[in-house]
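Here you get one chain, nothing else, as structure tokens; it is the form predicted alone.
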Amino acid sequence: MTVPVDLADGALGLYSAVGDAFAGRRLGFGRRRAAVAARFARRRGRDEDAVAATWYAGSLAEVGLVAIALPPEAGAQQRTLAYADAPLHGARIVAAFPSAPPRASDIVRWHREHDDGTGIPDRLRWDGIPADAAALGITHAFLEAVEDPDEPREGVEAVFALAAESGRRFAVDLVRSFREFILAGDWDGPLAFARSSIDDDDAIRLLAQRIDARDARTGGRSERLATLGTMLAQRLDLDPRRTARLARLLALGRATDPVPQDDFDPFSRFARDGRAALAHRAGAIAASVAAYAADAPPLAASATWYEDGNQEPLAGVLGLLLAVDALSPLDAPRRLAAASGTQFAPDTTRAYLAILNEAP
């Protein structure tokens, strides 16, 4: 099955937004990079397979950052060495997508190489750098200049600034071709091509697992929350599939560096404040992708307490899931009884306690 790329902004969009979040960029940067890079590939006469591969690579170029977790005390050299591996991690993630064109992972791996051999991860140079990867690197640098939060530039100004890197960071002929492409004025025009669809639920599950794996304290959490969320949804007459998806999407809140503090007592005010930041980040990432915009409100509200009033049922379930995951089942009945009606909705609390009582 194929779908137009402009209608396929689902789980791939989430992966792209996670890459944006880890890189500290405005959400949507990766998808804008993908669109410009794919248009440039088409302008250069590349076939449709290469255009599709470039779009995939442009969307997911920075997703490899999800695999890098450094302690707060890491020094500059340790960080430099770790981040040099980000394109390698990204290439493996892209290669794992069954619908990704075969060349997409290679473009991700080598899009940060420099013409003079100073790039990462393999220090390729000159014609050793695949042209599609080099073109993505130029597109990335161009958009960084256009969207610089401190000094944004118009497209024409940004493309002429690339001239300073011509022959060093970027190949002279590609810079010239890219300049002509931008000056033609259609670099931000419409883009459409067909690509294979993916199983979004499975892709989200894998993404949540990757984020969980960054911290030993959260290993396997998303699947535990999804399983318990499904059971609670069935008892509370909520949508089990959506509840499981939301439970996994909570992991998006930890798409930040360094790894956020996550070991407060789950019923404390400190935990609530920290969880609110994570909840709002998860909601913002979901809201940036059209297919998941409706999931943003319950994600963002998952840190609210029942006593705050007007709590959405799904948000209340998510908040309870996060709290009880940090509790021993033996300790949960006492702690939840004290929090019922204040932190958690009484019916949600009762549903969870009933599940505990039925456990073998």
The other form holds:
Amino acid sequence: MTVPVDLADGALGLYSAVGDAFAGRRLGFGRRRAAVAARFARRRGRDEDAVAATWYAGSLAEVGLVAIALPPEAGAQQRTLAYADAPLHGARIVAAFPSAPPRASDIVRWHREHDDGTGIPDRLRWDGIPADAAALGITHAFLEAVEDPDEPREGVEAVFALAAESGRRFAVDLVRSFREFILAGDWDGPLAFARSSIDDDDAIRLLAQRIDARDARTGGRSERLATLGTMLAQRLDLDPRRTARLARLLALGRATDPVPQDDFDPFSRFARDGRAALAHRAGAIAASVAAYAADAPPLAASATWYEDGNQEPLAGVLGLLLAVDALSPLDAPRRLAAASGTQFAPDTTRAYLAILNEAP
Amino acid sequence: MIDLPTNTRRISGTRLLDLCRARGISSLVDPFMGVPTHLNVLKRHGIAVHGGDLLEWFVRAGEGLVVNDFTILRDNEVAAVVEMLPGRIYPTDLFRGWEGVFFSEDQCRYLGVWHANVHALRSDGQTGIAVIGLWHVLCHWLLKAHHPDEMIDIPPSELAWHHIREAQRWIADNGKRNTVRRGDFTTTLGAVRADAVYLALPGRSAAKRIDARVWMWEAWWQGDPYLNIERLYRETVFGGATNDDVSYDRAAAAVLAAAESTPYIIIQSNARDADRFERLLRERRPNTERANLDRDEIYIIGKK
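Please could you give me the other form, the form predicted in complex with the partner chain, since above is the form predicted alone?
What follows is the entire complex, opening with the chain shown before.
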């Protein structure tokens, strides 16, 4: 279903937040970057199409990180080469959005290029770097300085910190015009575009698939959970569509680097801390986007146990989905029966076992 | 102070990679490679690459970035490139001809020292890395001459150290044989077979309008600050009078003829020249398509 949404607070916002999560940034950094970059584009006299493309690219600039999964033992060189392709992966993700402005993909592709030819992914140099991409690059570096967790800065202070990169990472003229833009004030504040439409369900399905694909053990997991979640929801009188969406959103918990190991026995109490961390991350990412804020509580509670009390039925279903996905169908009846009343709600367990019994 | 031209051609390895992957191309040759960063990108992604150029420093850079699979410079070796070695006599006045015109006395001295140190390196891979790294220093100095108050001062050896270390981050192996050679397009295209030829053809009278940052580095590599680079191009098809349409078309057609046996020919052009190249390519390959990605980036792809 295609619905018009305010893109910043819809699926695109979720993609942006996932980029933030993989980059280890504050959730919402990407949307702030988009707004500042779009304001800067307006100030540079770009037409509205270019401003929209810049905003779109600013939101999704770091989403390419989702495609990079390195083993923990990867060396520094291997990491350098893999991360050099992050903008390229991001460009491909953006290009796959039917509603994306045509230029957005190339802005993402080249926003990390440096004026002196030392950037990624292509080591373009000088005015071979598209001006909009270079402008997004300096905006990104500026906000990194503003939101530096070790040394947060005011805008004016941060823009002067960029001066050392004049003629190196950023063209001299670009640094000059960006400084004037910041010193003029009014560079911050939300800015959203609601001109395009996007299929939210489809976008989330693709996002979950991308996160699943980072690890051979989770390939295709989200779709399995969504299918089973729909069946369980129908039996438990829950909203099947929402359950399927939440099942896919569980993948957000794994939006971190390195790939979290979550294949420890899901029925073990020793796995609870790890699972709770994943659930809370999924909840936090969902909570950072207005359209999915209501989905955050069941996601965050999906690692709770029935015996803890006050378990929301939907959260219980999500917890059960994750657990049974890791089980052989032959083991499921025995182990689920043992966990009924402690880890899982009895009626949820019964509903799942009934589905198993009816399976051909 | 010397003019630094604008309108740098955007040669993107990742864009070429997308074009290659969409067509199952696994090897590519670029007879006009220039600074071969795009070939390095393609190599890193598993495509066998071959390059050629008339300028020797491009070829040296290619030996570092394209041919070289694993050789790097260790810290002591970088130090031996960027600083004067005690006890060694250096030709510190080698680039005195540039002093006060393009560079300061100190910078000219460093250019002489680096020239000697890089020529003393024993491996082609290390030489190539040093050549490309130090070229960035030259570019930095020329730009700083235009903006003395807006770019920070960095000691020459520190800047050189940074860029050499930066350049060698991109050394990678693709498990294939990759080559570069010095020569014109017929030499390069005659020496290797590949699935595709990539052509970013020189512009009209390109030798006369060559970027100072390019010819100066060839002069540095050759150790001759008065080097006339035009003579390298004079005897090529693009070296004569190619200002008029007919003779430029003839030169481009000669390149296409030399690439005749290659399954794919990919020409990179722009909005101004794309129609001309498409017509020339279509005369030889009716199965020709055009990818209009940007005004500055139009690819014309002919399949045999």
